[in-house]
Amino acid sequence: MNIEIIGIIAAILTTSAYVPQAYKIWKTKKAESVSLSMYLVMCLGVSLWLVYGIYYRSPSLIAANTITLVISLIILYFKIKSKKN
C-alpha cells in the first residue's frame, strides 16, 4: 500500500470537517460565534503545512492544506467582517 493513499485519506476526512462550519457561516453571513483567535493560529498553521507539503511534494498535503486554508480564510472574513458590524 503506497502511504500516499493514507495521506489522501486523512486529507479528505480533516479538510471535510471544515465546509459544515464553512456553510453555515456563508449560508447565515454570521460568524460571531466563532473563535477569531483559533482561526489565525489555524490559517497559519495550515500556511505552514502547505509550505512544508510543497517542500516534500507531498501531493496529500499540498492539496489539503490548500483547501483547508481557503476554507478557513472564508471564515476568517466572515469573522472579521462580523466584528465590524
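Cool, the form predicted alone is there; where's the form predicted in complex with a further copy of the same chain?
The following holds one chain only.
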C-alpha cells in the first residue's frame, strides 16, 4: 500500500471528525460539555496551519485546514450561541 494513501485517508479522517460534533450540537441544541477554549485555540492553530500551507503552496494543507477551520468556526458559533441562551 502506498504511504501517500495512508496520508490522504489520515487527512480525510482528521478533517471530517469534526462533522459529527457540529451535527450533534446543531441537532440537540446543547453544547454544555463542549470546551469553548478548545475551539478558540483550534481555530487559531488551524488558521496558522493555513498561513503555513499558503506559504508553501501546498494544496493538501490548504484544503484540509480550510475545511477544518470552517467546521471549527461553526462549532464555535454554536457553542457561543448556546451559552447566551
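Between two forms, the rigid core is the largest collection of C-alphas that superpose within 1.5 Å. Residue numbers count along the first chain shown, from 1. The structure displayed is predicted, hence computed values, not measured ones.
Subject >> V70: Cα shift of 2 Å or greater between the two forms (core-aligned) >> reply: False for V70: its C-alpha shift is below 2 Å.
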